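The chain below stands alone and is given in C-alpha cells; this is the form predicted alone.
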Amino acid sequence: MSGFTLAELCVCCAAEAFRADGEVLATSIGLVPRLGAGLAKLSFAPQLMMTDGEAYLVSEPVPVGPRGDYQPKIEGLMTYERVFDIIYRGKRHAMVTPVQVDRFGQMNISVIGDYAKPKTALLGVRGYPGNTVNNANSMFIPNHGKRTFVAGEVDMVSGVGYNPARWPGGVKPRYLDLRRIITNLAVMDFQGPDNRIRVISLHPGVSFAQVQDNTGFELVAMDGLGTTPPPTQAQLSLIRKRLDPHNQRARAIPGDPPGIPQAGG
C-alpha cells in the first residue's frame, strides 16, 4: 500500500502506544496524538477513556476541525478536579510534544537557553513534573533533529526522565514510565540498556544512520530493526472519514510528505 501520508503513518504509530493500556484516560496533546488515541479507541482499545477536549468524557472520539451537526457522545463529566484524581492514581497515559528531549527522556517545554536569561521563554513546566512521576508518558516529535533531541541535558528539566542525578535521594520515582517516541523518522522506546532510547522501527526510506545523524546522543537499535508497518485500509478509513474528515493532519508535518518517499524526492 502506497497511498498514505507520513502524518497518517505517525497517527497509526501513536495509536499503538495506547495498545493494552486498559481503562485509562488518554491525554493527547496535539493533533497527531489526539488522532492516535482516537484511532486506538475505535480500533482495539474501546475501554480507553477520552474527553471532548473540554469537560466531558465521550464514548467515541470527537472529530477534529469543524463539527457541523455532529454532537459529542457524552457519557460523563470530567472536571479538572477529577482529572487530578486520575493522575494521582496513575490511571492516565499522556502523549505530548516537548520542545527538547535528552538521552534520559527528560523533557523541556519551559525555556530555551539559560533559565536566568533565556533566548526564548515558552510555556513553563505546566503539568509535566506531576505527569511524569504519576502516569505513563509518550511523545510525538514532528521534526526529528538535534535541536529537539539535544546533546547533554535539556535546558530546563520540565518532565522527569531516567537520570538518577535528578531523582530525590537518587531514588527512582515509583511510577516513572516513559513509553514511546514517535517522530517523522522513526519509532523509539526506552527499552535499551539502563533505559536508553532505542529505535524500534524506521519509517519507509529512512536508515538508522539518518536517525542517529539527527540525534544529539547515541541511540540503540532494536535487534531485527525493521520498517514501520504501513497503515491498513481500515485505519485509513477511520482517520479520513471519522477522526479527521477535514484533513487537518495535512499540517502536522511540514510539507505533508507521502508515507513512502517518492523517487528523486
The other form holds:
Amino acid sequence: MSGFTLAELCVCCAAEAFRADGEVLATSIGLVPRLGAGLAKLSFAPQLMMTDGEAYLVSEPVPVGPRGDYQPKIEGLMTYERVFDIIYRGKRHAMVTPVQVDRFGQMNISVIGDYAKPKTALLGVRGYPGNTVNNANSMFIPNHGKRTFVAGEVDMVSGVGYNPARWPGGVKPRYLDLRRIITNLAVMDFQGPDNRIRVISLHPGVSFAQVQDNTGFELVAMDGLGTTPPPTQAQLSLIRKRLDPHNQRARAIPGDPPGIPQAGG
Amino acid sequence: MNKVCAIEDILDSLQSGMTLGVGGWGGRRKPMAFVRELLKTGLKDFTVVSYGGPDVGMLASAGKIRKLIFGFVSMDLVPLEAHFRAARQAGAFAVMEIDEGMLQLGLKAAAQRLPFLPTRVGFASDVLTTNPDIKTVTSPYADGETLVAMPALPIDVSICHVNAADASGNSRISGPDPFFDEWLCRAAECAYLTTEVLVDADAFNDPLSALQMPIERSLVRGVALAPYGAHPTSCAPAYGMDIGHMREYSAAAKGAWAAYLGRYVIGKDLDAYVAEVGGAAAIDALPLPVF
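Which structure goes with the form predicted together with the partner chain, now that we have seen the form predicted alone?
Once more the chain from above appears, this time first in line as the rest of the complex follows.
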C-alpha cells in the first residue's frame, strides 16, 4: 500500500480544477468529480456552491452513499430549471465523463457509430451543447485509452471544443472555456498551442510516452512536465472520513490500483 | 367546474399522429399509469416530447413513437434506458435530439406563442448538423451576433403526474423539483393531470403549498386519479424509484417485452398493477433515492 489510491489521487486533481473558480456552482457528474468538488470546498474553495444532487443548494458537501443520520445542510434551491439560468449566466463549472473526447476537446455522450442507426445509443446530448458554450467544463476519464481519446472527431459532437471548422464564421464561441482533463494516467489542460491538449502532470510511475500511446491524437507536453503531487494527509482524511466514508471510490477506477505502482506491478 | 375524469377519457382525446408532451424527468414522477394505458390502445405515430425515462422506453418498445424530441433518455439510478436504446439503435423512430436547455426554450417559445427564442446553445455541436431545420438569426442590435433560433415546440396534449389535485384542476407538486411540467403544459393545446390523490379545494388554501403549484388550472382540461401512478419512477416525497422493477423492465428489452406486458400491462388496471408489483405498502416503503 503506497499510502493512497489512484482514485484518491484523481480526487485531489479534480479538486485542483475548481481552485480558482470563485463563487460558482460546481456541477460534478460521477463519483470522482463529486468528491473533487467536495474536497475543494472543504479545503481551499469554500465559496463554491454545490447541490445535494437533486434540488437543493447545500452549505457543505453531502457525503456519498448511505447517510445514516446525516441531513444535507440546505442553503438554497437549485431546481433543474434554475440550473439553466445559472448556465446561461456562466456561473458554473461542470466536470463530466464523456464517452469520447477528440483532439479539440469535443465530447460525445449521444451515440457511437452512424447517427441514424447507431451501433450504441447512449444518453443523448443532455446539456453538453449549452454547458460548453456558456460555462467552464472539465472532464474525468477513468480509463485513458484510444477508445475514449479518439483519432479524428468524436462520432457526435455533443460538447463543443476548440475546433474552428465548426465555429460559426470561424469565430470561437465567446464563453467556450475547457479547463482540465483528469485521467487515470495524467492531468491535462487546453493550454497547448491553439488550445491543443497538453499534459501538465503525470501520475506516479507513468511516462509521457505511455500517455501518448494511449491517446488517439498527438499531445503536447508541458515544459518541465513532472509528477502529480501526492495527496496530503489532510486531503486523505477529508476524502475518507467526510466525503466518502463507505469507500465508494474503490470502484471508481478498475482494480482500485494504488497511487504509486508497486514494484513489478 | 368538475374536471375529474378517468385515464380512458384522456385516451379518448388523443389521436394517432399527435404530439404528446410527457411530464416528469428521467426516473422521476413520470405519468406511468397513463403510459401503460396508452400501450393498450391502437393509437400510434406519436411525436413525443419528453425529458425521457421509461415513458419513452415503453412507448418505443410498443412501436408508438414516430418521432422523439429529447435531450436524453435515462432512469437516473439505472442510467441507460434499455428500451430506448434498442429502438434508437434499430432506427425505429425519427429524432430531434437537442440540448435540454434548447428543449426548454422550444417549450417556452410555444408557451409564449412565439416562433422561436434566440440562444447560443447548439452552435458548433452536431445538434445543428443533425437538425438542419433549426435556423439561425442575426441580432438586430449593435452587437450583430448570430444566434440559434430555437423553434417553438407546440404540443397537442401534455400529461403530467402530480402529488395532489382538485376537481377544478388546481394541483400541487410536493417534491423538491417541479421539473419542466409547467412548460410542457404551457406549450400544449391542452394538458391532463394524473394525481396521487384528489383533494378538496380547501386543501390548497395554504400560502406555503401555493409555492408548489406551478400549473394553474386554466392549463388543465382533466384530472384523473392514479394512486401510485408514477411507479416504477419516483414520486417524492411519497415514494422512491423501484430499482428492482426498473432492472426487471430493462432486462425485458432483450426479448422479454411481451412477457413484461403480459405480467404488468395487458388486462391489468391500476389496482391489479399495484398488486403485481408488491402492493401499496411496498411502494410506500420504497426509499427516496439518494444521489
